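As a starting point, one isolated chain is supplied in structure tokens, in the form predicted alone.
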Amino acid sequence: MYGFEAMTFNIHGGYLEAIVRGHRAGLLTAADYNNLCQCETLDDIKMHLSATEYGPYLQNEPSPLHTTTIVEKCTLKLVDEYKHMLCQATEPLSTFLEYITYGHMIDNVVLIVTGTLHERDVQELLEKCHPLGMFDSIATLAVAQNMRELYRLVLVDTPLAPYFSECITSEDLDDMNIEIMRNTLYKAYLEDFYKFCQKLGGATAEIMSDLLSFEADRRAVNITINSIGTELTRDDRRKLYSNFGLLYPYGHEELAVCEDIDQVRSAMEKYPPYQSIFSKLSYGESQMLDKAFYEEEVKRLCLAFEQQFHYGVFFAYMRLREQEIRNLMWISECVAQNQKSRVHDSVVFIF
């Protein structure tokens, strides 16, 4: 019942909410990012991070450091925190936390199937997989020739099984089919997560519906822009859009017929939250769109912490940490490749 969460929430969720708010206090601040952007080498970055919560994870790494090592260790910290929270969680929070990892599972499946298609070594691909999206039979994905085999041999026993019903075909896997599979799976996943949050009700439903709607709308815009000039038909494009969000259904009708980025822009300008995002871009430009979306997402995720007694803070924290890791990866790459002038291009400040 909305408004009455305070009476019972702390029985099961109080400890973990306190933990996640504590973790959130450890996110890097604008001052940390300014210091990191001044670094000359990756060892300087390690030195600055040693004073943060990442310190213990990087302290035993020998020089010379690589960007992949920094990202790997920072991700390991996120995974440790997630596992601790999952161990302590009871229903329905444990299911909610599991839902957060399904997106990584989908990305891992697509990574391995795409890599196998291009004859990459399976062990090498497994090392690139996100640790939050691992499952027991992931290595055997490499044997599948089409979607039906992929489902029957591997995915039938994973949480992704229900999402595969829409994309089981006997067509051979190629780059185009794999991208369609990724977006179909994501659509089914987001709709399922949205329904689950609605069922929980209260502040969780209110906050998560806003965050998931934004995610669904962002994916709709990205699908539209990425499919311009490809053989994907308008109907196929429309099928990949999620059936909820601010753009559903009229915005989807307009996006489905867009032929270039400026048409996407004019469709989006009817929606005030997205009008402000597109107003930051010059006409015909889509390179900075990702950053503009990330900035808007971070703003919304930070707002989730303003309210108490809901599960949205767990989702928000995981997303903010992932954004922080993306920032660290970009800064490390710029430093490693001596491109200091571009260091601010993709950094999204969280606080």
Second form
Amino acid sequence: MYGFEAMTFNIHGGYLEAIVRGHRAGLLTAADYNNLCQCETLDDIKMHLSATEYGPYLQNEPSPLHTTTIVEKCTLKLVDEYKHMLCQATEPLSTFLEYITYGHMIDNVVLIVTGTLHERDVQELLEKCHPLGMFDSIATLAVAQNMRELYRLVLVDTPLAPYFSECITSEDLDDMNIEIMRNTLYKAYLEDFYKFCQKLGGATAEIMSDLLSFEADRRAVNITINSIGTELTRDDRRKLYSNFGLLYPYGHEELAVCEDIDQVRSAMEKYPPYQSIFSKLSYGESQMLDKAFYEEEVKRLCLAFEQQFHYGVFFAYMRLREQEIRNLMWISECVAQNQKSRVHDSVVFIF
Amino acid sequence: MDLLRLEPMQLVQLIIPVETAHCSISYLGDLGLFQFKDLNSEKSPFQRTYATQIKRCGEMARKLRFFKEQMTKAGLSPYARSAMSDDVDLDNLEVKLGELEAELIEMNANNEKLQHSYNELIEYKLVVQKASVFFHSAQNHAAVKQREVEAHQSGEGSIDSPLLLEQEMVTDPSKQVKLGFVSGIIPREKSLAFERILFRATRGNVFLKQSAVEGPVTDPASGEKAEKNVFVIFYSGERVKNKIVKICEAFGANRYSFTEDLGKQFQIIAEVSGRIEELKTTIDVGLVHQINLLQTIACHFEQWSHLVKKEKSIYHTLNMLSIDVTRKCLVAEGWCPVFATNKIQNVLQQATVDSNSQIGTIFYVLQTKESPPTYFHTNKFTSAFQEIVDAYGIAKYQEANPGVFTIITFPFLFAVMFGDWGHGICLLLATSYFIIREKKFSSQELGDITEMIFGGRYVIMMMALFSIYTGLLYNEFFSVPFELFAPSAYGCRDPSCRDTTTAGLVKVRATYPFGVDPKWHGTRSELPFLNSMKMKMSILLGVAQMNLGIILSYFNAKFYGNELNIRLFGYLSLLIVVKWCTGSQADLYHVMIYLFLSPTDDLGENQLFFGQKFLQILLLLAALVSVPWMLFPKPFLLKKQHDERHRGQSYALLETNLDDSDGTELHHGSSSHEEFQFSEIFVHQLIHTIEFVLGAVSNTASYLRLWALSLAHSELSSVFYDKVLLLAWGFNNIIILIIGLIVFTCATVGVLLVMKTLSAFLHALRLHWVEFQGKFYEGEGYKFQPFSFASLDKEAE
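Could you output the structure for the form predicted in complex with the partner chain, given that the previous block was the form predicted alone?
Expanding to the full complex; the earlier chain stays at the top.
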């Protein structure tokens, strides 16, 4: 139905698109961030946030605030909004919305499995999980000893089950395996999501393929950088890259053989969109890479709102809110630890 | 003139010593006639002087919300009018609130702990009871089996008896695996998933027995009520046990130990019951204590929250003041009505005295070019009408306020469209209900729509009164004519009245004294007669109202001292009055049409009065002349004014020229710019003229909606009356009559009273906003929002 979405989109998606655009208007602006960065205490931050959409969520918190409370309440707002939208959504939008949460689900699974490996308390771990990625039997993850059990006991019931088919081994769980599992799952998830969006067609496919390709490429670069100097072989590394995106397939070949950050850089600089990101970094530096990627992502997410009648806005909104919460967390941490000079280091302005 | 022109305002600067600031602001808030300007708008909220106080107030408000939550939980509501004692000040209150909160939290924590163990015991008791039932039934079952087996063994060994069974039952006790079991309780909705996971984790090597608990059980951890199941899991082996325990933890199932021994079971149950009793009394005592505390809080709650709100708003206002460099005094700027000057000064004086300050507050009127906010006095009668005008736009400062005229014209135009005194009486009754119970309604919260109707009760009352009046004029009462004022002027030609439908009636008496003769109703010529009457009337009304608008715009122009506009508008209004008055006085369409088409032709039979022809030509000429007259002078006059100003400017420039050589070039640039502006003004005026001439015609046509709606109204009501009520009456059947009555009532109420009222209201609104106010009303002002505690309370509600 390419080109004809405008005729029928509003029957089911119009209301929610309006809602999500309304939510987007509530995102914090550069002026807000400037004010927040000047805050002296967490109470100041609360006072400033009480004038924003976060107000009702923070107003009943007793005064000695913690960073975690702020982040928790802000996340709660996002979750409430998400749940509201999910309730109102019809197919295929509801499936699309559910896809957005699978990433968190993977993170939660990995978090709990790693936690139990290091003998942490399950309740404590559950509190750290992202509320968007919760599922019924998540707490049972602690029971599993190896990947096969993990799959057979718990994950069979979850939407993540199909993604597991690639990484079932009867090896015992250790840190390395878990990390590989995370990336394999993520790869399968991204590919599945990409396929789903292509099936939806129209503007959704167009915009989401751009956003997801960027996500896949970013993951590929991160995997490469993180696996330099580990025992991960080139072939294994190659297997963790998603099979789409701008870097696929030739860029992946080059990334797979990289031995240090400068080789990654020279591989990436062949791609114009990433050239600008890497040109901001000095040689041999990878700390600022995250921020540069985040900035690029935010730019692309904001562009998704320029077009109407597609589902990309939902994805973009959720991502932007998450970025905003990351910003708030960073600002609050800096304020709480008296590191105000570093406050601008990792804040990504959205508008 | 006061109503028309709104209140004169002034910009005032107050210089308040720091020590009296709080007191002064509080008194000004009580007075509610001063709008503060934000002098610190470039500062973010937490950089302002009184940010800490605001934070404190926010904290106290949070505590109060906490109390409120606790009170609603305990089923208490704050006493509406509690004992007001004025001896509470903010600092004491803060301390007090802090103490109360700490006490309450501690009490809650204690209660929770007790409740927790209480719930745990109750669950324990349940588990023991249910599980003992399992074991008991299992033992019975086993005993029966045992006996059967024994019976078989003792009897002649029948062939039917299973051979294996014997073997099973008499297995060597040493080989028997000791089965362990875990018992506990789990929320019912999780039990299915729990069972599934258990099965998967142990590969089916457990036996799970569940039993539903009747009624909800309170969960010890969350304190929420939930439906639960008691379960017993039998397993073998330590590793399985560990797994089961982990799964139990993951599912939030509470495990309780249990013995097989019957005697011990009874002992445990007795023990637990005893402890439950004990805990129960402790909890009750704690609850009573808590409720007592909450009750004392409830006594003061209203007062405290009021105080906190007040303090918070005071500090917000204080934050808007700019602080002097010496930190000795605060500088406030704001608007106040001129009439309030004395009051404000008195209040400030009072504040100075009350706070024992040496220095008084300085009250100083500033001269400013900013346009002041708009402030009008309203009472409960006029406020609704003012709302109608405000919805279009807030009047510019001292602009003529159409609200005054709206009080009469709005209900009147409505009534023209809604002319039926029966319906009018219905409306009047409905609205008088609201007015009579005004006191009661205004104190309570109303629904969305009721609130709206209640807010506009006086508007509706006026509308109803006027529609009774026009209903009498139209002689309509649910479309039934009445001979109220005199018998009809018309009668039959002969007593038998045979030829009334063919030959018509004759006039037998004097004209019907008031309104439409009732005999017109239902006649063949009814529609043409009413049509022409209503149409002409609506045009007359429209012209009258538009002229009022034009006259008002003349007053406005005069008020703002714009000479040019006055001259033009004088002509315009003359043009309009003249053009339309003749048209409608002559009461004949074609006179008007010929007026434009062939002004010099002989009028023939259309001549109504002497000299009409001459007058017509004169008027037409006047109309023709006035169009260019509207068009040309204003731009030229403006140009002239510009030139004069410009000349003066160039002289001034010439003098400065000596210093600055670039001045001449600049000067040339600016002059060309002004030339360009002239053409712009000209085009603007052209557009304005065309718009006005066309608008005058189209707006007049727009008033025809009065005719259309009133016609529709009378037709609809007569349809309901004739086709429903009279038809039902004709059957002579009581049931049909009742049905007819019901249908008639529903149609009258639903369609005529509600929907027609709404549509007539909307059309009247449009006529006011577009046709009337469009003539003169700019509505670009902003409302006067004084700092006032009264409005603060209203907002909170």
